[in-house]
Structure formats: structure tokens, C-alpha cells
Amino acid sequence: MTIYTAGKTVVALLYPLLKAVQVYDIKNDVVINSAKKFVEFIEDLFSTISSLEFVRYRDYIFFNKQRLKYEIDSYANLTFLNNQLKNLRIKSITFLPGINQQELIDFADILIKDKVTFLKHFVLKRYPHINVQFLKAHEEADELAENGEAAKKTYFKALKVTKNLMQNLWTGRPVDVKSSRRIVYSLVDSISRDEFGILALTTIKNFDEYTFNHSLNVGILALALGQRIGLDRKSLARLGTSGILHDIGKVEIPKELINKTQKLTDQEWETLKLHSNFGVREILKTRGLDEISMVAIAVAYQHHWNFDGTGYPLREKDEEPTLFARIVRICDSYDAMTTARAYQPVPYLPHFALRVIWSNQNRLFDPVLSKVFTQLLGIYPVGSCLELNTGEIGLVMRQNPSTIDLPIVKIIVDKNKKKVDGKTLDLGMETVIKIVRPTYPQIHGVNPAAYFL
């Protein structure tokens, strides 16, 4: 059993305790059997692990080092712990050898009660198997003010790949597709050490370059859904190269016609949707083909069908677009509402783009996606800039994976209307302070992009 495994059972484990403490008497079986189940798994890992250590840092759970992902089958455990540690202001509990039922029904006990009472009844009985090791200030005002400068790195090398390859496109070159393979790699190790960083960088929407902007957007947003669902390191490889390549097939479109400012003719709009067509072929040409290319190809051709069978380009009735499609999909349409275009100067706020993907479930969009794509980037998706009931414009910085609709904040502009380099804000943890409503960071003169450089 590996690590991150055995990590992932240990909090499945716990979960059940904790909420079994909640509702029942520390003496009732339910209980008695649900710590009786961890203490005879644990016991199996202190054969090989010496200890078993949870540390919560960044609101992640990491289990002896290993970080565990929040994924669909272990979100609500993960969940739950990260809200329970977070409250009591603890970095970590290790578990030691030697450990019995009763120790541990009677920290699960005291783990789901306010810090205060948490502190005072830790303090007064002996948990002599259980090591606690709280936040201390500075730590905490470290935790949200790391820059994420190798996010950043990977970012912007990913989007030159990205540019040259489709300019050497657009320009009849040869492309060799081996380049994108390592950087979508990268791209895969920084989202599974902190997809809230690399997600951040999405905010990032260069005008006058938004077909490499959006493309790469796309892929990274398409890697974090896909994480979160689950799929293993190989998978993601093949979907970030997907989402990186799906629109590829407009190097064939006119420019004039991409840019175009004005609503299209019907003309224009059926030579536009040419470019799922057109992708197949761009694909065909590079150089390197193999199993990603064709799982690449799939995506570039049916990225514009929709859930209910409608969309473009036409398909017979049994035809399924690929997992693969779907996700990306619902990238695409969130990155192109929430970017300014030519034909659409003032995008969407992020909140609302993600109303639009969630009214349009079973109709355009996969509903299981659709649900983990929301839950994934929050009511408020970093980027947002909030109205706070203090009359302070705050931007959200990272998510609360346990309170999707309190992030953590950023104080831009004061109560005054003048920008500030406020403070940073956990809103879940906030009794006082409350949101709102979202509002459009043009209003204020903000570009919240510059706050993740």
C-alpha cells in the first residue's frame, strides 16, 4: 500500500468517528466501532510507518508528506478535517504506536469542539500516543503570502510553448508536438502540489494575444477538473495537451474573421465553426504522433458538442463525445465568457460565468462535471473582486475547499475608494465581515491579474 493510499484510508477512517461524536455518546457502538476500525488498520501501519503525521498547510492535508488531492471520492473527508484543523488553528497531529480505542474516542471527542474547549480539555488529560503542534501567527500570515514564483515559471513557459507551436503553425512550419509533452507535464506537477496557485494564473488575459492565452487557460483549468475527478498522472498528461491543442484548428481561420468586432453574417459564423474540422488536420501535420495526438484529436473535433446532442460539427445519434471533450467543454466556454474579446469588451464576472454553466447542466454541459467544476473554483472564483460589508473591495486570492463560498480575501481598495495593499482575509473564518456582492474590477481600476505577478 503506498503512502498517499494509506493516507486516503486513515482519513476515511477518522471521518466517520468525528461525526459519530457528533451525534452519539462516546460510549455508543457506533462509536466504539467506528475508532475500533482505525485503531486495528493503524496498528497494520505501524508495522512499516513509525508514525502518522496529518499536517494541514494551505488548507491541503498532507499525510507524512504526501499531499492528499481532493478528489471526488475522499472530498468531504478531506474536507471536514481541513474545517476541523483550521477552526482549532492546528498545523498537525501524529498519531504514535501504542494507541487504543479509548485514547482516541476521547481526542475525536474533543477535535470537533471550539478551540477553546478543545485547548482546555487537551491541556487537562493525557494523550500520550497524540501530538498536536498549533499554528503559530506568523506561520499563518506565511501561509498566504508565499508567491508561488515556480507556478509563475511554469505558467509563462507553458504559454510560449503554446505561442510558438501555433505560430509555427499559422506560418507553415514544421511543429514538433514533443516540446508541449514536457511542459504539460510541468503543468501536471504543479497542479497536484497546489492547483489554487496555478489556478490563480488563469486570471492572466492578455487581449491582444488571447488565442495562446486561452488555450493554455484552457488546458490548466481542464488539469484541474481532472485531478479533482480523479484521473491519474498519464490521463492528466493527455488532457492538458488536449486542452492546450483544442482550438488549434483556427490557425486556419482568417485572423480578420477571429477578430472581428462586429456580429458575424451566418456566412462568417459557418466558416468559424470550421475549426474542429480544422483541428483534426493541424494535428494530423505535427510531428511525434502517438496515443496523446489521437486522444488530442477527439477533443479538437468535439469540443463544440453539446450534453443534449446538439452543438457542432454535426454527429450521428449513438455518437458520445469522449470524457475528455466534455471537460474541456466546460473550460472553454468558462475561460471565453470571463475574457475580454473584441466582440465582447466587458466579459462576464467569474461568478456569473459559472451560473451560466450551472443553469445550462444536461443541456450543454455534463451535470457531474458541471457540479465538481463549481465546487472546484468556488461561488466566487479566485480573480473575483467582492464588495465586503465593510465598504472594502476585497479580491479573492485562493478558495477554502471546506467553505466554497467564503474564500480568502484580499483588501484592494478601502472603505474610502482608494487602492490599498490591504490585508489578506479567510472569510470562513470571519464572524463580522461578510460579502456582498461581486463587482466588476474595471469600476475601481483594478486588473486582478497584477496581484498574482
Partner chain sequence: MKAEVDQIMQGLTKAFKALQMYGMNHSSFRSFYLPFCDKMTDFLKKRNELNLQIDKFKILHENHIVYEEREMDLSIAFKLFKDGIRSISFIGGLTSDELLLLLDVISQPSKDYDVALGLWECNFSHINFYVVEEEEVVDYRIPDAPVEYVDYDEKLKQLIMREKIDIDAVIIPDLKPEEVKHLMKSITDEEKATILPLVVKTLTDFLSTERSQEVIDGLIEILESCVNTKDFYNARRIAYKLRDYPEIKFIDRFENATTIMGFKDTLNVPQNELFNEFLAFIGFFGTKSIPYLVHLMPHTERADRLTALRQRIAYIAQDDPAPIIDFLKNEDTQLMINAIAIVGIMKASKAVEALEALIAHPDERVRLAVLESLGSLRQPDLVVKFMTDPSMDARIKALRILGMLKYPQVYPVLLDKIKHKSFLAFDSTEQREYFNYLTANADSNLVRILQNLLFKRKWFGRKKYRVIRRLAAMALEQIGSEESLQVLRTGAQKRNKDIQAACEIALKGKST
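On a predicted model such as this, the values are computed, not experimentally measured, just so you know. Positions refer to the first chain, counted from 1. Superpose the two forms; the largest set of C-alphas matching within 1.5 Å is the rigid core. First, how it differs from the form predicted together with the partner chain.
- Asn360: CA moves less than 2 Å between these two forms after rigid-core fitting.
- After superposing the rigid core, the C-alpha of Lys86 moves by 2 Å or more between these two forms.
- A displacement of less than 2 angstroms separates the C-alpha positions of Ser186 between these two forms, with the rigid core held in common.
Switch from the form predicted alone to the form predicted together with the partner chain and give that structure.
So it's only the chain below, everything else dropped.
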């Protein structure tokens, strides 16, 4: 067994134990059995490895120096462990030979508690076969600030690159391929460091220059979804590029048509639909035929193909959109719905848009991807404004990995309808404060995007 598989298995065995101690008493059979399995497995490992060390570094978990990748089958385990370690400000945990079931259960029991409780118990009781190192104060602050800053930097740089690219195509000027290539890699890095940091920025919409922000947002959403299903970095780079370029064919459509506020005539509608075709040519013009652009060409051509065989451009019966086109199809619809545009001045609320996607799975969207997309954004996606039973308005800052309908919110309007810089609440932990309903930020005179900058 490789170190990597060993690490993945250890995390996979730790997760049910932590879940069990959350729910049951530590004397319960479920707890004991999962602890037993864990100990048996690591005892075997100790015959070849002298210690098992988990290090958390910037939302990555390393096992004996091997980075464990977030894959579809390990995603839940790793995010849970990562979040737990992050909350407790733990930098590393090392299991040493000689550990028994009781020591492990006792430790698991405090590992799921809050920071104060954990520290109290950890100091009181000795854990001879478990070493824990904590983050130093500056390390923690650095990490959050760094992530936020880096995400912003990447987003705005990417926006600039996207804008330049499209404007240059529009006006027939040469395109800077190198920077448009590199920016996708930065986006992938940003997503893998902290997906919520950059996902939050997709709440930035631009009414006047819809296409630029839309293109980038679709790229980011696609990357986040791609990461969730465990695509490797190279695939992510292709997916991100494809997402950003999906509507590039629109540069060939008259601007008046794109910005038209009245209902389009049939003829105009047919013209607009051609952007899927034109995308093929524009990508060829911009990037030639490297491997990434070939993938992007297919996505641009297929991004309006529905799961049930309908959509445009017309296709033959046996033709199915590629995985990437199916991902972009969802992200494109979501961002389009949640954005105010010329012919849709009032956008859909994020949670409502997500429900539209949910209820159109199988018809318009790949059902499995729709599910993963919902897992990713939660019931109330980042940027949603929630009316709380306290009369306050909370802005969804990020998801709670374990409870998808109870996100982490920041109070931005108090009960007297005054804008405030309020505290951040984890609704998953709150017992009294409840969500009444999602609401339009416009009613409260706020722009959610502003809070992420």
C-alpha cells in the first residue's frame, strides 16, 4: 500500500469515528466499532511506518508529507477533518505506536468540540500516543488574510484578462495568449486553496458589461464544481478555460442584439443562438489548436445542449455533451439567472436559481452534476441575503460543509433596518436564531458583492 492510499484510508476510517462520537455516547457500540477498525488498521501500518502524521497547511491535509487530494470519494472526510483542525487551530496531529481504542475514543471525543473545550480537556488528560501541534497566532491570521487577498487579486486580474481578450477579439486586435493561459492556473490555485474565497466573488455582477463578469463567473463556478468531483489540475485548467470562453462567440453578435431590452423576435433569437457556433471560430482564432483549446471548442459548441437531447445547435440523436459541457451548462444557467441583465432587470435569488436547476435535472441538466452543484453552493448559496427570526438580515459568507441549509452568515442589517458591520454567525451552531426566508438585497439597499472585498 502506498503512503497516499494509507493516508486516504486512515482519514476514511477517522471520519465515521468522529461522526459517531458526535451523535452517540462514547460507550456506544457504533463508537467502539469504528474505533476498533481504526486502531486495527493503523496497528498494521505501524509495522512499516514509525508514526502517522497529519499536517494541515492552507486547507491541504498532508499525511506523512504526502498531500491528500480532495477527490469525490474522500471529499467529505477531508473537508470535515480540515474544518475541524482549522476550528481548533491545530497544525498537526501525530499518532504513535501503542495507541489503544480508549485513548483514541477519548481524543476523538474532544476533537469534535469547540476550541475552548478541546484545549481544556487536552491539557487535563494525557494522550501519550498522540502529539498535537497548534497554529501560532500569526500563522492563522496570515492564512485567512492571505486567502482573501489572493482570491481578490486573482479575480480582478482574471476579470481584466477576460475583458482584454474579448475586447481585442471584438476590435480585431491581437490577443495575449500567455496571460489568458496563466490566469486560469491562478484561478485553479485559488479554488484549491479556498473555494469559498473566490466563489464569493462570483456575486460580483456587471449590468453594463454583463459578458465579462459572466464569463469569468462561469469559469470559477465550473472550477469549483470540477474540483468537487475530483478533477486533476490539468483537467481543471481545461475546464476553467472552457468556462471562461464559453460565450466567446458573442463577440460576433451585434451588440444591440445582446443588449436589447425588449423581447427578441424569432429572427433575432436565431441569430443569438449562433454564438455557440461562432465560439468555435473565435477560439481557433485566439488560441489555435492546442489541447486546451480543443476542449474549449467542444464546450463552446455544446454549452446550450440540454441533458434530454434538446437545445442548440441541433445535433444527432446519439451525440452527448462532454462532461465539461455539462458542467458549464449548469454554471452558465446559474450565473445567468442570478445576474441582472438588459432583458432580465430583476435577477433570480441565488437559492431560487439553484432550485430551478434542481427541478430541471434530467431535462436540462445532468442530474448527478446538479446534485454536486447543490452540495457545493448549499441551499442558500454564498451571497444570499437571509431574513432571520431576529429581524436582522444575514449575508451568507460561506457554506457549512456538514449542514447545507445552515450556512455561516454575517449580519449586515440590524433589526431597525440599519446597515451594520455585524458579527459572523454559524447557523449550524445556533439554537435560537433561525432563517425566515431569503430576500432581495436590493430591498435593504445593499450589494452583497461589496462585503467580499
